[in-house]
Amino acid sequence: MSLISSRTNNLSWMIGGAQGSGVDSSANVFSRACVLAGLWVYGTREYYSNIKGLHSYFEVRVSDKQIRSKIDEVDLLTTFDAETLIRHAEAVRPGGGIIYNPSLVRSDIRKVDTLEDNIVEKITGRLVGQGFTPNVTGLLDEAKRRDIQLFPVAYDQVISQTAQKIGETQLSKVSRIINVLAVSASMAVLGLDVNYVERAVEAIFGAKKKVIEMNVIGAELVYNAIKSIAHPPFSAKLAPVENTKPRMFVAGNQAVAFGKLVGGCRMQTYYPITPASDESEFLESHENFKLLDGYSHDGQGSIVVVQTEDEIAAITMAIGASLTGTRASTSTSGPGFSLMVEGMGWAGMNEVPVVITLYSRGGPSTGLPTRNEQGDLQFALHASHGEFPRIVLSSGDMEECFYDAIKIFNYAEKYQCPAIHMVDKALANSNMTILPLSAERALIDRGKLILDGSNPQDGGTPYKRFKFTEDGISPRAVLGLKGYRFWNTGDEHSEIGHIDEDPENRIKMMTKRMTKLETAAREIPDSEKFNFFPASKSSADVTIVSWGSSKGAILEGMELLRRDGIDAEFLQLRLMSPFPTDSVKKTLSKSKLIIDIEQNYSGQLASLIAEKTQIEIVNKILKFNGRPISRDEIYDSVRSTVKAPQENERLVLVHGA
């Protein structure tokens, strides 16, 4: 089904190849070229969990309007290996195009050893059933039957010509330009001037003049070669548009990292784990940075980033830094978070404002290390034994990733408890153009933090780090502050921190700690707890409930549903603890039909809503195959559910290669 109405500046492009072959570089050049042409971009990256060899691919959606999700169909598939063509040719829409290397046409599908057996059986069965040979030639013949245009590109020939032009005798040193050649070939087909590719190459490779030179030469050669061959006009086109407002091109993990820097985080710990490591590595590459005027005497700031020996060390080191008054965080994914829960419990007992950025991926155990899933919500809410307050905040797009990375530190320090910022893999490994993020909007609230060294022992009364207060929050002094002596222990304790197992003290201390959630629920505004996107008319046909990276696909899917006469409203939950019970109950109690959309097996948000509001959501649309949810899946599945809710109480989405 094709949902793209206009083929000018409204298309989906895909490139793939073996992991480590430069697929990400190709997508980066293509995306930046489009951004330089004034277009909006949304890109999603998919890759296996091995280091090199297995298949990875990048989908880039381009438009002259802001876009926030992927779609299912591909307009132009760009390949330089056989496996990409084999895996993804079926995704190309009728009337679309395929760029391929003609030297691979005899590649036998059954002899590509990186293809899974079920994939081989499925594709060869499909081809043979139509009378085609089970090789690349058969796939191309099938594509032609679907009115797909084919564009052969002899990469080896262009590489040889480039080597001659720069005087290089070793082709291996030039062969890496194949990624840029694939991009330039795409732009030739799509009609965007090669100048944008050259500018993107210069922006990415910076001072590497020789690398830039050979990529630019190769790009022009392949661009002119395709332009010189007479082809029927391709149905999808790119054209530059005037861009009057500044924009940012950013990935999800980068948005989180920027938010941490702006929000005052000055220590980050981590143990390498996918996809969380990208954020810490980005921070490592920006450990020294400029501050806004007035934030420091010399305009310079810095962050300490430490790679620890394991996740237990990562959480405890961050806790130690927080005890000194430093805004500290650690970033991890499910398996690493599993190791952190004992340390988080210690922080809960001692009311330490440590921040954990939790990137959700497929589980359990190692699970799907590089694939998307929202299976950690209930775990984040209940991890570690016993009961203690924790703030859990979920982001749904790049802007929220940035601003939430700031807010989560405010929550942690103001309410003196562990705070978890949830970002799923689909957000972490997507990139897109957005309007500029604003550091001026970043208000920092450190709560009841004592920073001066005046002696609190007025009249001989010792400082009470865990003083009983009406709101559950005690004045917090940092370690080493003169006159402010206190104790930390994993045991229950008195107001000054000494171990105390008295039953009356236990009741008062537990009540004090848990009261913080009531205080937070009262003080945090609704605008930070959830987003509500109303229907266009007074009474919606359906209420969609969801969280995390599904946001963009749902908002775009709602636009398509309205064209079909289905008016939807959308409740995006963000603050999971403390949960906005009254507001959610008020919204959902008026709904005609509620559909829960989540990227996990059981509908964990629906369970949380039932627990807090006693409203059971019957209809669920779930996806847990490791691939992100798309706009088209939202459109199709919600439409089916609205038309026949009883027959579609549980729809499982399966799209994705």
Contents of the next structure:
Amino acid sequence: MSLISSRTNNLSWMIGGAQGSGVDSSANVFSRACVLAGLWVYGTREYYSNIKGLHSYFEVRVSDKQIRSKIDEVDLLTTFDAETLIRHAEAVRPGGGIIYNPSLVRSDIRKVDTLEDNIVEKITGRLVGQGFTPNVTGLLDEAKRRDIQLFPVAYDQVISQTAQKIGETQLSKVSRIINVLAVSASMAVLGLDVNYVERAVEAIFGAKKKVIEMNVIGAELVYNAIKSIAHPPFSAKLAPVENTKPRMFVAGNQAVAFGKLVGGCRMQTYYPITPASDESEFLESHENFKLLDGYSHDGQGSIVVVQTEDEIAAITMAIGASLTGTRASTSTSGPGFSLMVEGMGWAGMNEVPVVITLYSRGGPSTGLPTRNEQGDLQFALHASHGEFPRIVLSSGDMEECFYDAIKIFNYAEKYQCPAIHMVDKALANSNMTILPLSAERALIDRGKLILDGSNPQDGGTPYKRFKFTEDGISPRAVLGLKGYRFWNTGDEHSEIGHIDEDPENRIKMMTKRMTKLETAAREIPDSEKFNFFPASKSSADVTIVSWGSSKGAILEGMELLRRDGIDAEFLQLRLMSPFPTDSVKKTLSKSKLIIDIEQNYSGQLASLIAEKTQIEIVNKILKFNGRPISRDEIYDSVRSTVKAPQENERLVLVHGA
Amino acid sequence: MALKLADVKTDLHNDWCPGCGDFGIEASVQMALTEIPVDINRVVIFSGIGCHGKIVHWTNTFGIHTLHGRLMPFAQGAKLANPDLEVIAIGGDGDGYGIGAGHFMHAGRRNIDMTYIVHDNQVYGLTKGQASPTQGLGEKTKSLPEPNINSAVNPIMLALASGYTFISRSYAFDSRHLKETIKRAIAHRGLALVDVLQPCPTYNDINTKDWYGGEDRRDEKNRPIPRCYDIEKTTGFDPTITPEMSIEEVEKKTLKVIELSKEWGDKIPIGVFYQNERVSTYEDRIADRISTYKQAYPAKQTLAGKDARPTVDLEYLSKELLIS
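Having gone through the form predicted on its own, I am curious about the other one (the form predicted together with its partner chain); can you provide its structure?
Zooming out: every chain and molecule, the one shown earlier first.
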């Protein structure tokens, strides 16, 4: 069965090319053109850990309503090199289309040296097995047999025509327009006016007048060339829709950065690491920002972003900043977080609010530096020696990335402990259209912070930074505040903060710290701990449990499942520490069938649920090939599991190139 | 009101070994605190891990006893978030030249306006006497099973190579010299290193108080000839590098620092080796990019109004991502 009912304003487009050749901007121009036409997009980016030369590709899904996941099928594959065609031709659905460069038809698959041996073997085997030649011609013949429409685009010719038109004799100065040519050719096939491409080009290249000029000329040439050739109408279409509301085209790491600024983060430390550094760089490029009217006495707001010598310095510098009453954070990924654990323990011991944004990528070790995985949940929960309270919050979409980046500072300051915000690479590096982010629902809660030194405690009882209290939380003064002198130490300490190894004090101090986790569990509302998406009828056929970036694919997969008569409910866990044990227990104890869906090998959330609730989730759908989970994979695998739960206890998803 | 020594001491029991050089450093730091023109409420002392680390508990200022080797990033984070603080980092030789050597170096590249005092006794005291990074090759302090297999690092040269703009050395039991050096380090605008030679009476039986004092060598009147000599007093050496100096002069001075830093053994130079006033501080560099930094630094900014609403104009900020 085809999963797509109508292919007008409902399609998936793919473009690929060598890293560094401008594929990013192609996808950007394509996406922006679609958004300008009133459509919604969801774009995912796949790339090697490499700067120039290796293959990267983008998939952009376009729809007339908001979309939140990737799908497996490709409607139109746009290529200008041989490698993209070789790698992805198979992903194009029957009846879809391929745009290709006719001068490459004789390219031998075995001679593309950036292709891995096993891929060469697989593809040549497939072609030869069907009686095709092991080159691009063979691939195109295979595509034709699969009813795929082929669109040759003579890029070289268009580039020389463009050069001629603008009076440029050096072709190499014009050749980069190939990216926009590919987009324009795509729009010609899909039927969206070239004017949208031109507007997108203008928006993206901004002040670079000459670049805009050559791209626009080339775009029109290629657009008209395709339009002038008669071919049967293409099976998928784009058409502008009326959309008066402004929308935001945002990547996960940008949403986090906005959240941090709104949430009051004024110092960010980081050591370069994929996929976390984008956020820090974005923050640095917005280090000065405007404040709302009424706060202009500060002139402007600002954030100090410090690139440190390593992640050990990143976390400890953020902690030092936090001691002054500054909202401070650091952003990293698994390998960097590994280096942060000792510092985090110190913050736990000294009850310092510090925020760690943990972008999850494929591990262990260097792992898959540019690919997606949710392999660090248990690590985030247990990192560092000894026991101390920590907050762990995970985001599932762009809006959550934004709001959670605000909330996590409130949690950190209210409960005076390290707070980890988990974001998957699949969110960090995906771009999508959303309604504009708004600070309207955002509130700043700094907990028991003392910033005002007008009521000094000197002379009477000395200020006790670690005063024993009912809720475990002590009034927190900041460095430099008169009358509130305090001491910190990584050693066990007294209420004042001096080293204290007394066994009785140890019990009281340990209990005080750990009590904060209970306080947090009690105070944080359920609405911030998890999302529950009910089934359409009163009793669901299946309960899906998941977290993080799988959210979008699951929600959209559920819609498809419903059409098949499978009514699913979905429990999206957000707060992992303190864990909402009672609510999860209550929800899951009523389930007919529970499926745990995670993008890791072992089902780390399922382990956490078992640990906390004693509910063992038998059925798991897991993906750990480094590629994000798709809506179609959710649909297929949940369907198989519901039909035969016993035969499908552990399904491993494999889609993605 | 001038502070007295009692004002800057806590009444906690001090548990360093009797005769430890740490006492000399503690006394000099505290005396310096009573003499500098700084509001004591703004002073924050950071320490690392090792015997030295407890100094913050004996001293009555904000005191942050951090992790082994990490005091510098902790301290720099606090200073950048609140440049109005007077930040003094006090570490050990294992702490700063060993496990924290990376931070030592990069702190130099930043040149944040703060002071870094290093207790340098050539051994890891708190773990019972292993060789620290400043112990010489082939030396065998008393708890080493075998002579030290590593060469010593040269803190003065390391600091110079890293970009410290104030590099000095003093001796724990020369309180007057140490106190004055610390005061000059605090007054210096930029990152100031004070490497403090100190005996460890328990584990270092080579570089003892008697050894530093030169009890083993006597002049004609049978007076000991101390090993440390004050480079500025004795030789008239001027460590200052001013903005007006020519490149050649700077070069010459820098080479002299290297030359002096290599002296060890019978003659150990102490004093200020290098004071470079040409280099901008990290705070200045931030202020070049963030014009409001010095008045509205991170710790001073208003994050929310009385209604707890954030003060940031998100609509304006996110304009570049809006498409309509």
